[in-house]
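One chain follows as structure tokens, the form predicted on its own.
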Amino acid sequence: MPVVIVDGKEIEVRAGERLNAIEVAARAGVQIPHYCWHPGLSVVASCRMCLIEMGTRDPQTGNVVMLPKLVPACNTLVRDGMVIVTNTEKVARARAMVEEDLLLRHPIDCPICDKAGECRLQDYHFQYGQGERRADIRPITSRKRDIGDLFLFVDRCIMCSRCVRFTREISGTSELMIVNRGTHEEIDVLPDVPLHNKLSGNVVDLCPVGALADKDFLYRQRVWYLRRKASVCGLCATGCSIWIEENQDRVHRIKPRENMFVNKWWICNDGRYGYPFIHHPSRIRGVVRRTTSGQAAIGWTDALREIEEKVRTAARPAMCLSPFLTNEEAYLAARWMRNMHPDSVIALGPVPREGEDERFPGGFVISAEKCPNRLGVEAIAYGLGNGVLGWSDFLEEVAAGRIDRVIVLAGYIKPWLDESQAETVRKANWVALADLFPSPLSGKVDLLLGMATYAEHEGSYVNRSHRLQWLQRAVRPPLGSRCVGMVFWELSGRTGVYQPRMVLAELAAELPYFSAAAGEIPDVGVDLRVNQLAPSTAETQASTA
């Protein structure tokens, strides 16, 4: 196995593995500073911040011969016997000179810059820069340019070209380019071709110094006030790993979380900027019961008592599960329904789709299926049910009078049924609906329950590639609203607070499709197909439906 020596420490590299000096140094616990290099982009070695000393050890004699000049670590692929030295005075002097050169042209406008607190120029200056600044501090100019989806602060740019390479290699749109030459180089777009594509927000994350600013986040929060929770995007079936960043129970920013199995380092703009619905004033809050004079708010205790009594005394009740539920919510709800009434029916709500999958040159896919957990909910419904109805079959059964009481667990973000479908569901003599927003059905139901969004509770989703990922609660739901899991946890007679981890363990023990989720869930999730040597009929139906 090839061996690389990093600052005197031997690091083994797998045969055939292509790593540069930055990556192999990271395995040794050594950080090599860099601006232009990014593992998801091509290598240009332009910033020179990652300069190191490099040599070769003779395998016979053990003697080390070092190169006379420093080399950039980002474009130095490691090989057996390579010696990398990152902590000499020569390397430190080179890094300090790079920092000093960058600060000659970079304005010191940290008090107003959105990147303050997470800026690599700041961090590296204090860690690797000169002890004193020898150049004059220029007045703040902050030349701001609207380049389409984002703002470009021209003076702050250090010409790392990450953003330019991203639009060429990942989004494939090539809106950004470098104009002029030498010290007059700038990032720019053509006059009639602004930066506008579904992945454009990623260049803000890529920019190491705050030259590219997000219009949605600009001047809204200082980053040191934000707390972040690892979660999963709930807006399409790709299921990107994300960070939800909030302050005082309000989401301010969504950023991608690295997951090489799902989204690598990126997310789309739909997921990044689609969070305002979480705090929309039209959210359904609390519990409302329909009365002869209209609607009246009631408590959760009365609501749960009514749900239990209506289902227990029904002739043939039905529960409709939406693909926006977590696995734990769908499991608890379907299990409770089956236990409460032997003739109960489990149905599946409509699956929202918009156009076709959008595929980008870098491999990123925006799914046409605009829900996060169709596969998981279907697997649970088929695994627990003795016959599962699709949405249209469910409506036919209700219209024919063969279902008398209905619980609909919705949670849709966009309109999901029309007036005609709502009238059909209303033909049942009692209807309860849990949802996020008013719909043609919400004004007709007997019981209306306010739900939680994907940012407001814990649970798991199964994405389009059968990968189960865990989402954490980032903010609390609106006053009076609850997640569906809490409702059916209490209805099932379980004591204490709702524990979705415990529910997932039960689910993994009961349904083979979820068996890979029996243990701890890694940050990148688990592939549920890993234990599926002989899929059952139900799982096959779920995966192909």
Contents of the next structure:
Amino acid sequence: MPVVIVDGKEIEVRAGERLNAIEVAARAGVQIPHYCWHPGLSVVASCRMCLIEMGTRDPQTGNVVMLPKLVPACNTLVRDGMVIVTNTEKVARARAMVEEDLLLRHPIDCPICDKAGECRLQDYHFQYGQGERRADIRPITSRKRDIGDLFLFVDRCIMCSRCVRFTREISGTSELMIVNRGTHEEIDVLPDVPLHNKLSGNVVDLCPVGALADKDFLYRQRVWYLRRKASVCGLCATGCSIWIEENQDRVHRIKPRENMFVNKWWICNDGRYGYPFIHHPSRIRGVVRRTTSGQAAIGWTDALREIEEKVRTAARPAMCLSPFLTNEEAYLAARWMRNMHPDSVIALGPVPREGEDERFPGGFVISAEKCPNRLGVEAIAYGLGNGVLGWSDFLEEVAAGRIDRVIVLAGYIKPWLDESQAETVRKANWVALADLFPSPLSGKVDLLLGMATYAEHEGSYVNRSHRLQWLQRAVRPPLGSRCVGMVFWELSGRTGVYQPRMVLAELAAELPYFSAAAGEIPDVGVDLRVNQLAPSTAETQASTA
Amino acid sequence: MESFEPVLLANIQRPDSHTLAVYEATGGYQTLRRALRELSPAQVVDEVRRSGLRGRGGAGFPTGLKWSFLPADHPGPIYLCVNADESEPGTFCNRVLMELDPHQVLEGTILSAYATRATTAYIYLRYEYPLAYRRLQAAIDEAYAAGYLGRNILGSGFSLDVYIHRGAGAYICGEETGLIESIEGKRAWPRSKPPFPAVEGLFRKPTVVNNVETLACVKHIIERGADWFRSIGVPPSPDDPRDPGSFGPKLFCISGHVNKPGCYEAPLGISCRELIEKFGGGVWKGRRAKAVVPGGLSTGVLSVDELDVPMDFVGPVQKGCLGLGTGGVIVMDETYPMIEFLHNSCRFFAHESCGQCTPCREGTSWALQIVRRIKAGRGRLVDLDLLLEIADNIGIIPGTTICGLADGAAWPIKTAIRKFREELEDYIKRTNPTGYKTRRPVPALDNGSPSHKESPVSFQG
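For comparison with the form predicted on its own, would you give the structure of this protein in the form predicted together with its partner chain?
Let us now look at the entire complex, which starts with that chain.
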């Protein structure tokens, strides 16, 4: 196995593994500072912050011969016997000089810059910079330019070109370019061709300084006030890994979370900027019961009692599960329904689709299916027994009067049914609806329950590639609303706090499709097809025979 | 020196020297005809390698060795790029060759393409040479018509197409990978090496990049033989095992404060003083020289007592300069203030830095900022040390950047301060006697963009 020596420490690298010196040093616990290098983009080796000393150890004699010049770590692919030294005076001097160079023209406007607190220039300056400014102090300005989806603070740019490479290599839209030469260089767009694509928000994350600013987040919060929770985007079937960043129960920013199996380092703008619905004033809150004189708010205890009684006494009740539910919610609800009434029907809600899948040159896909968990909910519905109906079949059954009581678990973000469909559902003599926003149905139901969004509860989703990922709760739901899982946890007679992890373990034990989720769920999720792809004993025997 | 017979410039005095008829009348293309008939590509490479020809573009890399880096079994295509982006201040020898003897350049190009098995050659020509463009294009058209270019040249089975690619004007386009990027239609940002162009160059194919003068030399090496070429110049130094010697004739461009500025051919190893006195007609107005740039601005500066240095690939290095460079000799007379030299060189490199690497992009303009302040009478003695430190950090081989521009920017600063420190200190003391950094606004930082209001300092004094 190839061995690389990083600051005297031997690090083994798998044969055939293509790593640069930054990545290998990270394995040795050594941080090599860098600006222009990003694992998802091509290597340009232009910022020169990652300069290191490099040499080779003779395998026979053990003698080390070092190169006379410093080399960029990002552009140095490691090989057996390579010696990397990152802690010499020469390296420290080069880093300090690069820091000093970058700050010659960079406005020191950290008090107003959105990046303060997560700015690499700031961080590296304290770690590697010079203690004294030797350049002439010049008036500091900060020119802001609207370049489309984002703002560009021209003077803050350190010309790492990450954003330019992103638009060329990942989004494939090439709106950004570098104009002029030398210190006059600037990032810019052509007139009338602004930066406008569905992945444009990623360049803000890529920017190591505060040059590219998010119009949505600009001057909204100081980043050190934000708390971040690892979660999964609930707005399409790609199921990107995200960080939800909140302060005082308000989501302020959604950021991509690295997951090489799903979204690499990116998320789309739909997911990034789609969160305001969480705090929308028209959200359904609490529980409302229809009365002869209109609607009246009731408590959850009464609501649960009514649900239980109506289903128990029904001739043929039905439950409609939407693809926005988590696996745990769908499982608890469907299991309770089956237990309560053996003749109950499980139905699937409509699956929202918009156009076709959008594929980008860098491999990123925005799914046309605008729900996060169709596969998971379907697997649970079919796995738990008889009589699963599609949405149109369900409507037919209700219209024909073969279903008398209905619970619809919706959670849709956009309009999902029209007036006539709502009228059809209403033909059941008792309807309960859990949803996020008012719909043609919500004014007609007997019981209206406010539910939680993907940021407000724990659970798991299965994305379009059968990868199960775990959501952490980032904020609390609006006052009075509850997550569906909590409702059916209580209805199932389970005591204590709702524990989705326990429910998932149960689900994994009961349905083979979920068996891979039985243990700990890693940050990058787990592929539910693992067990299905493994050949069975019979298949193995057949192939060897 | 007495017996030296110019070969590269032998024809330029003839009327219509740029036409095919005149070139053929002086034996032009006979070498190509013979080589295609009698020599294999490997034999041409071997002859060039034996001659000890080193690239005339500035770096002085052995040409035959460079050709031998091409993969032997590559199915092709292989490209030959002719570097005609002559942008080093004080250098214009390629221009003379292209304007006055373009067929000589073409014959060398065809021979080199034959040796390297290249089937397409791009002449990367700086846009500021319109006459060279017209004459080269006319020569290419004539060569196609006469069967020296195109398919099955002179019935040999060897085919070559030559195209002129005009650059938009940037110093960095003359760097071999910057040139390749520019031909590919991209911003001329040098590539990080490895891979070297011989392995992965133009359009990701093996590529050789050679200077115009280098290719012109190839023609004469094949015509007269490697031994003839080695008989001119300076043999390897016995004290320096890394010195392969400096052989052959070299074009020197003499400019600045001399009586007869121009492009002259001389054997490598001629002394700088002899060049100035014999070819340049001596320093003008009866003055003495103060400083001389030996081979283009990036090589640094020689002081007057260093003028006996031999102008070969080693001589200027021994005097603390970068090397022979392009052979662009710029003479400064005794009245010329060195702060102007420092300012001009900093301004040039700050303007020409491509902006890719941080130390070069920021360092060159920082140096200019300091020099501009000194020139404006607000300098401090410590500024000179800071300038030296900046120079050390941006360049001074081995540099910290992707290409050699930063090295080139560092050398004039380093040599000027080291060799003329007393004069510079005197200037600072005279113009800012208190030594304080005044609170007056610093002159606007400018690296020579078109909006620059300050009039450039002229060598006319």
